[in-house]
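Next comes just one chain, in structure tokens: the form predicted alone.
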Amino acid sequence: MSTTTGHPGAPTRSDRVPARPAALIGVLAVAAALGAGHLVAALLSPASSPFLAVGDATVRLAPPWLVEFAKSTFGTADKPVLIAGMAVVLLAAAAGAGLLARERTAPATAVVVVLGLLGLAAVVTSPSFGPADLVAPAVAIGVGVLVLRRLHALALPGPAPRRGGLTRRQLLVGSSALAGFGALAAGGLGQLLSARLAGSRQEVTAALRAAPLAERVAPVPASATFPESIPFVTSNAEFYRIDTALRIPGGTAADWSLRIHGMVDRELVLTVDDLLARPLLERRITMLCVSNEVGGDLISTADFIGVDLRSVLLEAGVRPGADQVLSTSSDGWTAGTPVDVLMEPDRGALLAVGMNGEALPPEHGFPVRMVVPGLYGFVSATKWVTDIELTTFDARQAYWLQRGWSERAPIKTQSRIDTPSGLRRVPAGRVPVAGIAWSQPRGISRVELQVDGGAWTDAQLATEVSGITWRMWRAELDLAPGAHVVAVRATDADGVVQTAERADVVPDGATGHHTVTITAT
């Protein structure tokens, strides 16, 4: 009996590859041509991973929305998520590619082919493109379609040939466990990468330990802190982390260097060793980014060590009319900073190489990082800086600025309740409440607590460190049993006091009072 169905000479059942191994041999061969990417990329050029960059472009021309409803929802889980989806659609694309390659593999290789086109496009519409960066997303394409193939090949059904002695079933089998070995030997690269990061930074540490400070903080006065309130320096593993880099930039030290032109009476390239030996500066400053929510916790305090970033510009001469200097770091990312912002003599601009006593961690921008006091992080604040350009607002845009968010970003003055947190059920009677304030570089004068609506009474303010560190306050309140509304407000070094009108983070920052509920028992 015959099993051919259909017209005459269609591929026999006995000519088709089952339908489990032949969704298995696509996502074989998708996985096959990520890992030959990633591992390529890492050799060559990291910002070349077809898969990263795919995400990078994701994140580049999301819409606004998009990227806060991400950014609000998940926090800084946003990049895990965003890589998880990716996977999963991949695994999704990879499995049906296998399926349409049951009889022969034209189907799958245009679909391999095509995935592989998306990923050369997004290295190649990446804003540090290279021409190196063309070899990891031809070697996955090329792996991708082998590998298919090859495992396609061995996967049909019939009389078993021969190959170097061994059964199909046994190639198919190697093939995999190849494809394993091909998976360890990246990871295995991947670790030699991050001790050769780790290596850099402990040389960067131990000469940032050895080196006299121009310009030293004092330790924190225990009157500047209550019982009730969180560290005042904030520890490097708990400082919040917000930017757009799917994959931490893994440059040494020894790699990186500064370019300083544009609008300047000449041109400087500054490298770590060139920081290193310039007057070193330490100062305490609390940076906020401006997607931090009225309540937000999207806010930390350092002690930042670098070089003063004014005196670097005025070496380089900055020429009447540049207003805006366009920090951009290694994967491309832009910030716009005004320059009279920056040429303040006493705002405090670094170029940072230390946080904490320590080099900067791969996370907040190691080697070198840009950190500005009194703006918000999109405005300032680059990890991974590697070029800086004088120019004007008017001739070039930053990432966030193309996104719809303002050119000028001063961070506004706000608060917060930190203890009780909301929902909290207290003893009814003298509750403690305590919390941040903090207005840059302005300083805090005062900040008052309303409860239920009622008249606003003064907090007591701990010791202030800085104008541009936040304010720890606390104060006791007497509450009788049942539910109750507290609100806070602070009122800036001026007078000013902070708006209760609430307005969302787009595009330059959140206002409003922030309140909890506490009930009382």
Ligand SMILES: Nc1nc2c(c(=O)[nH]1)N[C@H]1C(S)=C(S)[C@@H](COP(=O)(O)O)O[C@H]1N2
Second form
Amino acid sequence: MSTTTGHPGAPTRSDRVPARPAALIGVLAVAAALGAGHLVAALLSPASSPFLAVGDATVRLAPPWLVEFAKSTFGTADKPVLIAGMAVVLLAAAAGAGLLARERTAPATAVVVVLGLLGLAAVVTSPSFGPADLVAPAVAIGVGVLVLRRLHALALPGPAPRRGGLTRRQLLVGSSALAGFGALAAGGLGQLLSARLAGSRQEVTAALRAAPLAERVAPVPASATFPESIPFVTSNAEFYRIDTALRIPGGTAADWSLRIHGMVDRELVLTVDDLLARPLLERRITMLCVSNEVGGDLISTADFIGVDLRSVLLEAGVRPGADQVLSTSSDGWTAGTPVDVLMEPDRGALLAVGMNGEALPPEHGFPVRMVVPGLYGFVSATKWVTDIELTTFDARQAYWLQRGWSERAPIKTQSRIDTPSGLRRVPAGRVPVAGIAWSQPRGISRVELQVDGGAWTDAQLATEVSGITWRMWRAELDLAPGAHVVAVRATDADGVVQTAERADVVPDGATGHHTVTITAT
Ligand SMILES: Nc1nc2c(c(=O)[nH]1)N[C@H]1C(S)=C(S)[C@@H](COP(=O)(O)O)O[C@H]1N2
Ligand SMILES: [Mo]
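Return one more block: the form predicted together with this ligand, after the form predicted alone shown previously.
Let's see the whole complex now, leading with the same chain.
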């Protein structure tokens, strides 16, 4: 018996798809599956996109050292890097599956199904899982298997009447058309969703502008900045952004509600309209990320508008024993804020709806976020907040606490030199130096500079806006030609001097002097 005829039904050489089209078929099937899953998810429940759910799960399950490594290596580019990495792995798996299935589709079907089940598992274990989220992964698996089988049948050479013996050219043209169509459909859908969100934001902005504010911030006095200072209030576009969200939760204001429950006397459920009907307060607050390195730029100031969080908690009635406010975002991120801090009469924490005169931008928490003066964002500033549970630190651990960061994280007194920027050449003589200092909520009483390890000399302070915002400073240094190391240190309103001791950002914020090297010529 010759090997080319084989027993009946065994594949013959002409029953094999050539290697390159086979790999392409694998890639197309997986791409079609992901595209279909993503599309269905966009319609039903954005969090159920299998591809993004796997990304979310990777972020959720990654060991702390890996998360740290990603953050410190790629900074805010860590998300695109993760997505690109996943795409490369998927591409390899898909092409491999295609190559395994040159004769029979079974091995590739198995790979597609396993990938699909991975997506399904990621969706099911997501903190925001609901039954509707099962649809997208199921559709993805179905579409993947179907596309795989159809393309395989078409690509098989040979005489069987149902086989197209598709040429590589036909396959390429067909698949490009398919990809183009998919991209258009997804783009159109994305457009539709973002238009819905933009419309909702416009409504909230209009409502905020029409609402009488119970408390308004005064315009920033001219004396609060120097000509060399950065803008006192950061624009929404320039405001720093930090979060674990691979995609911004796209819920509209009408979809939103916040449940306040747990160790309370009465549970509250608040809608955006409920919030807008309450006294609205405007507060100028400098926010800071715990991951801000000495001299870093993860700090910004905005005029937030919202409802006093303490009043809301008083209304719910915090039961004795509750020491933690555990807030959860619509995408399942959590922060734990000490009850005693939130209940301080002067703390001024907000359930914020507005930022610099408009609705919160989507990436800063639309429709509602928390902002707590004086605490780093990871223990206080939950964006897209939908749930607030009064509980204890013993009972529940928030997202970053589980990953080795601190339970309590008050902002540390710090200062930064903004101009001249390090290693820039300036003319020797009187050199203007300027920057910021902060110690929320106490405020800053003094800023000093040191040149080349010499004596500390006072910088000039701009008018203080409040203890919960940064304070601008400036000085003129006499610099001889050559390189000079200039250091800055701040003193808070209680007279406590910023520590010189260097500490890493983990677990509760960096310390140490910011220094720049200024070369005078
Ligand atoms: N839902 C959600 N809220 C979040 C985070 C997050 O990852 N998810 N990150 C927090 C951190 S670490 C910081 S510093 C602030 C940053 O807020 P911003 O992006 O508006 O500047 O948001 C906080 N709120
Ligand atoms: Mo942060």
